[in-house]
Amino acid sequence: MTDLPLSGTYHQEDGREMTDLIETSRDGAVQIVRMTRPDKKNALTLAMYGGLADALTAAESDDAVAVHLLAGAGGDFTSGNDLNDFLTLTGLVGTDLERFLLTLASLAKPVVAAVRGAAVGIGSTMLLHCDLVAAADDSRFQFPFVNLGLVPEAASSLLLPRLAGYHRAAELMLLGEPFGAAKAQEIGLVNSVVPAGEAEAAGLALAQRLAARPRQALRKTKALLKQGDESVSERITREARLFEEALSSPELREAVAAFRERRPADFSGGR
């Protein structure tokens, strides 16, 4: 099995509703969505999945938000599903868990994750849908599904082999053993590894760097990167079409003006 806890308990001793355990805050054009159940290592309930989906959906339609940042309160990202809650399920279709996964996978704006401590199950699979990931050197990742008599979720059986190659993905999925931040970076699951305690600051810094970029160009480039079922010639044609549209964009005019005027470009007015 694992040396990491895989669940908490369903009840919350401080009396807060589970939907209150997803908190949002704003830092400039970055919306931070934080799982706040640290006493249970941020184990996720169905209500918390609903809160995550709602927060991401609201930020996606907010023109003031350019980038999403996912984080966990306390010393962990998330230890995965709250098993007491999860075992009440008879299926996933139509649940808030499915809604969260479909929302995360379809976000047009960039998503950054700041990981520390436990990133178990959904804590690892959701990273496959993020665009940039900063992880603390004490982070512990795991795909424990086989060990629990389950199969992978969040399209991880498709995305992890694409990212890491079949044999590495098979090792991680079939054995289901924990692995550290260095291996996560080696296989491409995270972009950078920072000292313990610095993950959220590193993630926010990445998010702020993205937020300073032209927003329409960011979203269109993300969409191109996520679309993998085209031939080379089809992709050349689609890129050319988008490139032509960008030639008349306000973002290009601002980038050129800033270059000529020797000043930083300001893309904050973009949508």
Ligand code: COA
Second form
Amino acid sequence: MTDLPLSGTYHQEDGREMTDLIETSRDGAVQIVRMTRPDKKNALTLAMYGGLADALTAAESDDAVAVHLLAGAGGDFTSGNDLNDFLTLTGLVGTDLERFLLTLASLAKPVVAAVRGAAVGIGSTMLLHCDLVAAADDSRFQFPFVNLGLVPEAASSLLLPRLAGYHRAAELMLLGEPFGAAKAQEIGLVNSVVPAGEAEAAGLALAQRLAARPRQALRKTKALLKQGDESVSERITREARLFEEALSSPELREAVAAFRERRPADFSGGR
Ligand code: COA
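Show the form predicted together with this ligand, please, the one above being the form predicted on its own.
Zooming out: every chain and molecule, the one shown earlier first.
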């Protein structure tokens, strides 16, 4: 059976914030949230979901953080839910697993994932909620639910067909077979594929590029991209309202001033 930590409480260790097997650290305005159970390929326990949700929630309300970066320790992203936990788990609603998924899906700040090795089950479905994904060429993705006698989670039955088209989603969900980084890029699940061992650097670089951009504009753009259930005319009007608001933003002032003064824009003081 598993060696599960039982609480989701923060404590300090070596100057870093830790919560069970979830470790957080900061690189500039990028908050790195790392699944840290490498001997089990970062398989996720309920306590770890609680730690992930807590870490993301804390970073979301921290003005020093512009972007979240999800990563795994060792050679893997995550091999998904701890299979041993499935033997004792009787419900999902109201658990830390559901809380993590709802938290991830509702983050206003951009989320980047750096994937290498196994990205199985929730390791694949959580990517559908990330904004940008960098993957190593040794990554192995899988939506294995049907083979376990389970059904899709994390709104993946809605989001995967939207992303990949029905037939490709059906192939991946109904057969539940593993697939590599090239296929993940072809279906749009990942943005870039890099040599093995370079995924975290590539993910961090993407996150830093996002962190240098105007924060309010980023969040509003993300919110628009994520909401897909509007008609084109409704969307034109909603975008126009947000555009109007943005016309009086300090971010636009800085962008135009930088253009006129022929210098790079500096959005670092923004929230
Ligand atoms: N839950 C619990 N333990 C897991 C796990 C999981 N999801 N994934 C891996 N582990 C454990 C293994 O039991 C093994 O533990 P041990 O060393 O104590 O025996 C260790 O992690 C290494 O895994 P192993 O299977 O030996 O590595 P591998 O490289 O041969 O295979 C995977 C990697 C990811 C393909 C394989 O571990 C796997 O299929 N895991 C299950 C994935 C899954 O179905 N997840 C649930 C999705 S809903």
